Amino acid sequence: MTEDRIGLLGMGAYLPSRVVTNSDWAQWVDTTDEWITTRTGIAERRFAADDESTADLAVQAARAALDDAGIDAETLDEIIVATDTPEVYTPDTSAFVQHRLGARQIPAYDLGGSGCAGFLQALDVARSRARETERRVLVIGVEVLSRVMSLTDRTTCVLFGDGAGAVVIGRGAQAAEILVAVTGTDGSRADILGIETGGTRRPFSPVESPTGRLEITMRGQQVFKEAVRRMSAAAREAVERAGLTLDDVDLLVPHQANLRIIDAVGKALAFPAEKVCVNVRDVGNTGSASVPIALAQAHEQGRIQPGNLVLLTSFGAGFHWGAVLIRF
């Protein structure tokens, strides 16, 4: 190990305390616990409390990552927040996070619109910043999706949960080294997943959103096909770029969209179930927070040991995708 290792210095996660079960959803929409579990693998998810906002969740995860890294917020040089459910429309959620953490007056900005792929895209940016400028970069993936989903569409509302995950990126002999980062976009598929109202093309109004909410729309079958294809291809490319094989990987941490997608990606990559990290049953789809939450939990549970190769892969609205290979 050398001081030239660029990677994760610490990680952390935060989940709100409110648990929403499938039985709860069965009281609100035309669904059942069996229907949800069979189709998604999700049993429960967390919802932010009424007095919790995106910045609240982000700050909690950030503090956990800083504690894990053994550093203070004053030593940070940059903050990137990946989210599609910002604190306010303007300014960035990162501005609120920077202030509340007590960080210096450093660059802080959001990476939004990338859906569930946002965290891996931010990780790619942070790695380049740390490499070129010697910076310590705090990267946060955070979502409060419970407030931007249809409360009547049972095919989407039961999928999502709230949460935040964070990592500190920088140089250090003990850093979990980021070996390769692969990201990509196919804008021709931008229409299959997203929040279509609220922008200049379809401004938020009673006509465009009669429920009074911004709402996620999704073409399920198309998303499934693109997700499996793109995550699998990105994962293979990341490993190949590192001069390794998939057999060298100790743990796969995919975006926790639903169990069917996770299983399909695992099968496409010929990964045995015991080498695939799955927490979707207990937290649901937490968007850009999904991968960092799963990663932090796997590390805390002892599933990641020194020397292990961990492969992250995700997809999101855009249509974006990415994969990151890390040596712990």
Second form
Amino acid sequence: MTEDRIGLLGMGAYLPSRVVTNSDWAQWVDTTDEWITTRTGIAERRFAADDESTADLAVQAARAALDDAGIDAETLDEIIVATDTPEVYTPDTSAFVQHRLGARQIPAYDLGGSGCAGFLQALDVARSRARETERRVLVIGVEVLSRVMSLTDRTTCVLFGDGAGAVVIGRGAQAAEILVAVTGTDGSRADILGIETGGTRRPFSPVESPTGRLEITMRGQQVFKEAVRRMSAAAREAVERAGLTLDDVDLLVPHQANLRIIDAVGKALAFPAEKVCVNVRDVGNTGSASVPIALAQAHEQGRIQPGNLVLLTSFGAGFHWGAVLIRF
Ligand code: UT7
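In place of the form predicted alone, the structure of the form predicted in complex with oxa(dethia)-CoA (UT7) is requested.
To see the whole picture, the full complex is given below, headed by that same chain.
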């Protein structure tokens, strides 16, 4: 008899239907399709409809993951939502998701502020919770970044998109086992990427936020370098801790921030390009939703087979990073 494993019982993703192309951005800011394509590898991204908000996207992805796992929301024991673009400031998005899914009155909480690394941090927490408490945990990565970008800063706005991805973590003979989770933080780099207004240091006001929007700011080249360094180091650490090598890995699913960052990580790891999952061309950078969307799409496309070793790696504002190694 197969011993039960702690891991992924199902996964799913949701992308809003509105497509925004590079040509659209070229009409709105001083940019070109050629610049965006060559510097980022992004051709298009999805934006939430005006009447869609974070919980709508999260619930769609959660339902897809629950369907994939073949379980009902009533059997969930815990919900974690990783997002930097919450439904409202307080309460957290997970409260709306718990209610909308029809889940029992279980613990539900957000993991916010970790930027694009939030989903992998949440996965690390969920794995421990499932192991220690036998709980079945729904983990969602979701962003509506189109509502927190400067619509005039061409160095940031062209990068981001909206979307959601989800997984159900628990015990089961068929679970895709989480072998290792590595996460880390270097707060000395907190100033290179973030949303600086809206907190207690710089409350949202006409002075601090003259455009009337929360806006992502970043030092692009510094973020680029940290991203490559941290994602490759975390990926290496994860396989080493599992007593394996990168040659054993069948598919690398990196955070989809920029094709050049993905290529640089592949190069730093001497990892074959054909074993790297890339969807940044079609969805842009969807923050904490990026890795679970790419994972769910790769699974749906049949790129992940039973027995495969899949390595997830990400980085985000904080500076936070993570890598998770999964045996399907
Ligand atoms: O999830 C984490 C989120 N953030 C990231 O992942 C960002 C990481 N960083 C990057 O991906 C890259 O640094 C960028 C894509 C943001 C920028 O690419 P780059 O190769 O580092 O360009 P750069 O900042 O060195 O800018 C080169 C030129 C500049 O013009 P000058 O000074 O050489 O005349 C920019 O003003 O490109 C200009 N530029 C643009 N031109 C057309 C910057 N953005 C644009 C644009 N269209 N959208």
